[in-house]
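Just the one chain here, laid out as structure tokens, in the form predicted alone.
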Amino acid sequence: MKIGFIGCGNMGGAVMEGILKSGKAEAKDVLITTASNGKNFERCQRLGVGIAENNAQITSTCDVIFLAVKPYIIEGVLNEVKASWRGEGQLVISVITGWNLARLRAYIPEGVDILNTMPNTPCLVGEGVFALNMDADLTKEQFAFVEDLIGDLGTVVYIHENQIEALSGVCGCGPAYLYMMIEAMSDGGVAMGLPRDLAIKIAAQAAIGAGKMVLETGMHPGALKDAVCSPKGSTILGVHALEKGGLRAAAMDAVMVTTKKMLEMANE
């Protein structure tokens, strides 16, 4: 099976290498589009990958392509491969913002099938999230098939197409609010006393671990927050301080604010 990659920057990238460390595929059975310059040609140079003259080369040999280009780009990417798809037995997975499946489908063959999907990079660790389009016209065992294909890269979820901007502006754009966290945290812990690189280590450790309670326990992340709150305790007057600040409004704020761009993006 060879495995194709139309773009391989930050996302495409970290869906790439992440397939790779899973052993689900070896570099030789992968084959890449990427600009001859910077550190994304580089990283595939260094792990093995074929890289293609064009993305022709790709769609005309490969069974498995992800799509991950740039929203903007994808239009004109689409109209030069145009002529050039196998067709049967082919799968596309497209991990691009704002290309629904019937807006994909206007510039792919039939025959060709399509799966339109939403990860976010922390899928390059083993901890993402990769959303699957459940309205796509695949058979249980395609389904299966890309499960297995991406189920190292972390959770996988099924949704709705109308709720893809959703989970995007929450999980996708959500690795970004959290390095912000992760960072304003390692900062108030330098400011009182710590070494910089102990401060972010352990920041970043307590948003795992947060996470993790979070998910084993079950619990609501309210009831997990009270826990951690004593009477007349110092994480109160934190909290405290941070409802004055704004954080729980201006962390909502910036799921919707996503949410409503890239859904302005899909109905361009």
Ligand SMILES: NC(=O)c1ccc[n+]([C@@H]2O[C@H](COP(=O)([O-])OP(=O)(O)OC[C@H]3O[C@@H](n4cnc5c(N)ncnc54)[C@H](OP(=O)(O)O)[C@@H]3O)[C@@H](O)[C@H]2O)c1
Contents of the next structure:
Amino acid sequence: MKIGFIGCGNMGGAVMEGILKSGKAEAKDVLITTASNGKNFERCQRLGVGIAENNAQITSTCDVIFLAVKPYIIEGVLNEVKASWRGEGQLVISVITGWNLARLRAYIPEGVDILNTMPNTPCLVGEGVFALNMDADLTKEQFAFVEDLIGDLGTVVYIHENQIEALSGVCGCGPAYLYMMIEAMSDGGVAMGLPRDLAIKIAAQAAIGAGKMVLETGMHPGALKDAVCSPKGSTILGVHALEKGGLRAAAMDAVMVTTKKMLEMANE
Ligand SMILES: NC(=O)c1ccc[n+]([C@@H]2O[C@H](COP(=O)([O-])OP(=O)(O)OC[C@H]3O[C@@H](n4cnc5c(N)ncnc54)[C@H](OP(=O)(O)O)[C@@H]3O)[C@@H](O)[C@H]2O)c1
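What would you give as the form predicted in complex with the ligand, now that the form predicted alone is on the page?
Zooming out: every chain and molecule, the one shown earlier first.
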């Protein structure tokens, strides 16, 4: 089975590297295109994957094709490869924000199956979220195949097409918000005398630990927060400082504005 990547930058590269690391595909079975000979190209060379001469080489030879270019580029790419699809038996997996099934189908011939998805960059370290559109016209076996292919990249979830933007607001953009939180907490640690590298390390580990506590105990995050706050203790003062700074409203706003932006992109 040949796997192609049209676009192999932050997201496409994370998915490609994750699949190679998981052993679900070998470098010799992967073919990619990038636009330039820059760092993404160099990474692909280092990993030993095939580099296609053009996008049409991917659509004419690969069985599974990831679309991972920027949203404003995809229309040009799909027009460019229009006549080169092999057809029956090919599966397109798109990670492109704002491109739903109908929009993709307008450029991809019937016979080529399409699944639109929403992953996030922590797929690179096996801790991503990979959302699959359960409304896609795929068989159970095809969904199982995709789940197996990308399963080691993180948690696979199924969503309806009309939930994709809200999901991306939380977990597509979410890593950026959490990096800011980790950076800000480590700034606080540095202000109070910790060396920077230690402060970043423990703030990041606290974030991992908190996430695991939520997932593994099944407890509500509010209850877990309460469990850290002793009466008259220090944490509750920190909680007050965060509330005063508007952390919750800011985090909700961040998810809501990004979701609205993605809905706008989907309707452009
Ligand atoms: N980043 C995220 O966290 C995230 C999360 C979910 C979904 N997505 C989606 O993933 C897609 C890619 O985003 P990204 O952040 O990975 O962007 P990116 O890092 O800029 O990667 C885009 C890739 O497309 C390549 N490219 C540009 N023009 C091309 C062309 N005409 N033919 C073939 N390849 C071409 C680029 O080549 P060069 O390397 O030569 O520039 C690069 O490898 C977007 O549609 C985005 O909505 C991203």
